Amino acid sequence: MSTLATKSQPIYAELEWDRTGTHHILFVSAEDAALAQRLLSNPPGGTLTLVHLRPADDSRSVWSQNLPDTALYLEAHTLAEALEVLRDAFYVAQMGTRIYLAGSEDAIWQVSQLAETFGVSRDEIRHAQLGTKARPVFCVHCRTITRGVHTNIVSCSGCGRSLFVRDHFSRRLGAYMGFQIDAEVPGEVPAAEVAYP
């Protein structure tokens, strides 16, 4: 684990099954052969649903290769599709369901927010960041979320302001805070640097 600049930043522990659960929903949006092997070679008790977000042109996934015969495998090619599949899964979920999210911060926190709308508590959701470190950034000026941000300064997709990407993370919004960098001296914007590969 890395040292965090602020207390609000999520700390991602290694993903483990909660064996007190009776049904398990695993969402993945990144390939990780070691994690797939570790989780799927020793599946949890109860039923398992795997929702996999992967590009349509992707070769055979490590997740589908390691899946137990009894698990339900559902595939989506966009995050919007995955959220619809998950909405259906959460709608029929009962007490004892546990949620596991592995992928980019943007994807896992959008799924986490969706799960919470169905009454899933934060204690029943486990997060693991995999793949890109790109951040979702919430503009405090126009309340728009700009997604897939790799740099420390980004142009807001809503109002166009140049935002400085802070390390402060809002779990409610599922995004990092962005503040206008040239508020005091309009037009004085330093060069953006790649900070989140």
Second form
Amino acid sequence: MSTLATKSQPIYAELEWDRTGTHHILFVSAEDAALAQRLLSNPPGGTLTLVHLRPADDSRSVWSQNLPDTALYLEAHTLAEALEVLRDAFYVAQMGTRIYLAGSEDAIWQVSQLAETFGVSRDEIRHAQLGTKARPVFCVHCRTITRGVHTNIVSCSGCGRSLFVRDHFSRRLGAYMGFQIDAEVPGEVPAAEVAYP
Amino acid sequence: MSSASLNVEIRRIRDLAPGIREFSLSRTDGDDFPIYSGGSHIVLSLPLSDRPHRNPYSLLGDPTDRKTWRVAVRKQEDSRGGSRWLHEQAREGMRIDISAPVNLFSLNRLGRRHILVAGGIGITPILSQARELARLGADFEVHYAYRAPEYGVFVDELEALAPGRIHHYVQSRREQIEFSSLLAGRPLGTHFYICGPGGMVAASMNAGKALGWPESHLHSEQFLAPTGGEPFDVQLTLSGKAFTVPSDLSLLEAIEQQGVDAPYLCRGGACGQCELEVVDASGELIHHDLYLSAEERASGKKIMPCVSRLKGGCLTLNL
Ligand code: FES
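Next up, the form predicted in complex with the partner chain, please; the one we just looked at was the form predicted on its own.
Let's see the whole complex now, leading with the same chain.
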């Protein structure tokens, strides 16, 4: 593996409020009590909207419990639903808005791409990886993205090729690169190992 | 020289307003000009007496017009000669050298809406940006402030580009841009561009920051004319030259006059391209640029020779 590829793996800084912003939209898709406590006990000035992707059950969430009274809380049960809610939130959002995305890489980079279609720049958006380390994998051969990949080798959901999952991450695609592993000797595929729990 | 130069003929001179002239330029070799992007400027080399005199001016015509380039020049009363030469000596048919276009004020094409603001002659880069946005079919508006009705140059061209989306603020009628209301409540993905006098640019940036606008969406261009000052001595360590910068030349011009190649782009203290390393300074560095940070200034290790100088003593540069 080249060092260049390794370098493109995103590095997530500790999630903090950007207090130069005047409106804040937080998307979360995983539980993290310490982070919820730290962020919500000291909310930023201006409006706060929380878009929460969570399973449709009655379990209590660290995110809804600690929410300031003034915050707008919007719940979604699937990523598709969350993306719809966020699309509306971005549509009405004003300059001065900061966007915070905390969850699986698959979810946060899909939201990030949506935000970019609204002209959001990198200094207006922050990412944090929470929960599953599963990777979205882009097949460089058929250009299909296979989602929720936990193993270092995966069969492409588009073309069925055995892909080796690289550490090379594309922000534009919101996915890691996957290359056919048995290109030289067809059929010779090593056993897959769980690498991204 | 930093960028390839082109020889052009002054084809047409138009007086647009008191103290504002427009120059139309065509290549003397008959070739087409390259296409430039909205907000670009070129550097004109003006044949003033025996010394090099290079002034930056924004290109204001249609970026896709490959036969004619246009610039507009305001006569600076305290000018050391460049704008005065263009107003008093330049004639149609004269030939001068110009640099290739450089853009330090480019549009963000991912923006969903664009607010363009011009103060006075700052309309020149704004006009070429407006043309580019109109061609792209982008959503934009122009806010144009000037001294008195007769100073509103290019208003017809602007109006034709964006009918109903040009807002005028005439100082003699006590009209003024309120930046906090202009920038408030704008949709996500809006970009703001301003070219105008320093005070106006600063007021708009402060208003934007107070409303939470991130830096990436606040764009400004402000060229400083090099100011003269006391003469001072210079030593260049690499080329071994020693000379005196006279009061009416900038440090950069004096270096060029010695035949030493020094980098530059904007010649107006904005781009950072001309930065030189100060080896020693036995006097006070007078920084006029918009580029160096407070810490960099305090370190005394850097100078932007296009606009900054030394007060008294000798300046040693690693060049
Ligand atoms: S040439 Fe741009 S700062 Fe000096």
